[in-house]
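One chain comes next, on its own, written out as structure tokens in the form predicted on its own.
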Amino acid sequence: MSLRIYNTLTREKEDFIPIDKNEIRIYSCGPTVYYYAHIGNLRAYLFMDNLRRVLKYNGYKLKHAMNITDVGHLVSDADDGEDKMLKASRRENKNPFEIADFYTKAFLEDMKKLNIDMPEIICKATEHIDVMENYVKRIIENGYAYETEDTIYFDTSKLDKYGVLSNRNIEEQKAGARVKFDNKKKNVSDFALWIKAPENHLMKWDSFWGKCYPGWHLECSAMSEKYLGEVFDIHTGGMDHIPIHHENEIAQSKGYSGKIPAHYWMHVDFLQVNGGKMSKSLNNLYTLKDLEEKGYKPEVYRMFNFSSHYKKPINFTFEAMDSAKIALSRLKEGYKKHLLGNDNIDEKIILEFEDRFLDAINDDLNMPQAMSVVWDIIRYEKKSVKLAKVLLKFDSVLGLKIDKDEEIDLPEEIKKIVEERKVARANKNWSKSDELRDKLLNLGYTVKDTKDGMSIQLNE
């Protein structure tokens, strides 16, 4: 089955025809780094990740940028509000550019705990402010910007259309501004592409219109066109920005190019927790640092994401958490069990599990398809080691790591009885490394020594 993803643009489930067989180019709406990720935000790039290792399931090789927002945008993703670099900066008592930097890096550590396989290119927009400056110029030549007394706008009554991607009426959309609505607009969807910093402004550069800082959704515009070309194969983002964010984008890629900018677009649904919104107010906006604190290892979130399909929302619950840790046992487990069977297995039994598997993930990446699959090859009766060289490939996709242990967070008691055994046996004192083992056998340890060392587990 050949490669089919769901286009917002057109509506429809479609065949996958890149640009270019050779390399696929891909953009992806990152973070803005003002504080630490939540989990609905995680399962943006945990989506984006499972494309990329469909994509590289496929055959495909990948050119794929994605954005770090260090300049700021504002609170409300329809363009409203203060702005969230700014706000941070206030409350840790920081300047924006630390708050950037902070921020970043634990976005990037979650990404890595995760195991998401990361874009080629990680682009921050603080280092395209000439890009973004050179962009807006061959707008403002094209004649679809307008400048105000403090912001030179896009003109959206320029466009043949605004809105083809949601669809909306234009007089329903929202302004798409950085600054509070300027009655010298035109148009009431007409955005911010460069705005005149106030002096007391702590983000902004010396450009062709004085101190300024760019529009919040020029950078994805600028810096795709920089990376990936005037027109790509794949965007990706959360639904919520299909109505302002993407739009925008699209309409600043017309004003430059003439051209949208991506041929398919994937968005993926939300998260809710406990079937409602996460929010401060309901203390339900948890990070994977607030979730390893209760037990659960980043894997099993990763986990727990395969249990919808990416267009669908997912509802987290601890209860669901707890299935998804059970069933990530298990799944290593039975990977497991597979290794230590034979060879003997009939070879369309193979194609059979890999030809299925496949065209789950093609089905616009069908993944509980996929996983549906996974289960019917732990659950085989009969155990082949060319059964689990099948998982272990399946895993190129899944990213969970079925051939490495769970790693546990040992209490300091425990480390130290490790750490003497270790030095029992390296002083081949083996009564005392078989006294030391009872005893953690006795506090609920299981210890196997094996060639690449010793592993200890927690008893069920």
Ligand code: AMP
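Please read all numbers here as calculations on a predicted model, not as lab measurements. If you superpose the two forms and keep the largest set of C-alpha atoms that fall within 1.5 Å, you have the rigid core. Numbering follows the first chain given and starts at 1. Compared with the form predicted in complex with the ligand:
- Superposition of the core reveals a Cα shift of less than 2 Å for residue 58 between the two forms.
- In this overlay on the rigid core, residue 425 has a C-alpha that sits 2 Å or more away from its partner position between the two forms.
- Once the rigid core is overlaid between the two forms, residue 393 does not reach a Cα shift of 2 Å, moving by less than that.
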Given for the second form:
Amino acid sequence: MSLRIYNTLTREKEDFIPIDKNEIRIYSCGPTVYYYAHIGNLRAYLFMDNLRRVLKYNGYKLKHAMNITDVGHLVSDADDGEDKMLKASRRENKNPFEIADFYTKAFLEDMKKLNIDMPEIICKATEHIDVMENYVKRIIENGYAYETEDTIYFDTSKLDKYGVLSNRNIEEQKAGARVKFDNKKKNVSDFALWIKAPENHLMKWDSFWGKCYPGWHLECSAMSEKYLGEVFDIHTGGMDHIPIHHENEIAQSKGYSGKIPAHYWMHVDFLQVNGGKMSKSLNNLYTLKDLEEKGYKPEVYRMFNFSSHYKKPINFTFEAMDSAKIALSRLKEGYKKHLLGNDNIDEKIILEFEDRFLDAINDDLNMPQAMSVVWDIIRYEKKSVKLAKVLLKFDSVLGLKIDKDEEIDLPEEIKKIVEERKVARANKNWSKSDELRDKLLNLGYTVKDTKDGMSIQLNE
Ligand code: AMP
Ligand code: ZN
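Having displayed the form predicted on its own, please output the structure of the form predicted in complex with the ligand.
Next comes the full complex, and the chain you just saw is listed first.
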């Protein structure tokens, strides 16, 4: 089956038809780097990773850009509240650039730990202020903006339709409608493009309109246009982006080029905790580090995410994480058993498994279905090295590193001997190396030397 994806824009599952089949262009809304990413945020990037891997499995090359929001994202996704970066800067008594730097690094570390296949282009908002400025100027030239005393707003009433993703009615949004709104704006759905910075504002840049800073939505329109062109293939984000952020990105693109910037819009649903919202006040907001401290490796969280389709909410519980942990060990064991099997298996069976897996991932990334094919292989009574190879091929989509032994937490004493043995081997002192290997064996650990170094396991 060729790839089909659900498109929020048309509200239908559609055949994926690339603009240029030699290179798929994707844009993903990235993190606001004012704090550590929580595991809900991380679900959004695991989804992004899943999409990339499925496209690559289908043979496509990718050009994918993701932004890092380090300015302009207000506490509310609309134009209310303080900039999240400035709030963090007060909380931690650091300047906002230090905050951004620190949490960008933390985010990238999380991505690495989760084995996320990263976009080819990572672009920071603060490094593209000039690109945003030019973008705004063209929107103004095209007649889609108006000025108030301190803000340049996008005029949504100039569009043929605002709210194409969430299918809202523009009449309801106009001034005088039921909703109360900032009366400096002409229409309730208008939003800030370019804002005059107050005297003591920490993030501001010289511009055609004096010292200003950009509205949050602008960075995605301006940077996607710079790196991917006016129209590209796929735009991704969390489902909370649908009603405001992505509507506003589309509005800006229409004001800039008259076009909707992406053909397919994909949105991942939320991670819930114990069936409800995850929040600091409920004390149920976890980071990847929290999970690690509780004994769950990042790959266990990756495995857990395959239990639900990305368009459905997923409920986080520690019981579910325990199940994912066990499942991952079984998967790795099952792979090893096939690896030790013989070569004797009908090609037809292999092709059937491969077809079923492809059908599942190409059916709008149906990972629960794809995992059921994986389990059928693990449980298959005939053990075959050919099936191990099939699993390894599927793992290019799963990203679980099923061929890598699980790392075990070694006691300090053992770590010391392992290090000593590494030194002995580096010095080609083979007798010392053998002596230490036997010592480890007596202490209950088996060492195997591999081409990439050594692996260590608890004795069976
Ligand atoms: P932010 O860093 O706040 O801009 O959010 C980063 C990403 O996380 C966005 O794509 C959000 O849609 C997504 N997100 C936020 N909360 C959750 C959640 N509980 N589950 C899944 N995704 C989320
Ligand atoms: Zn965005």
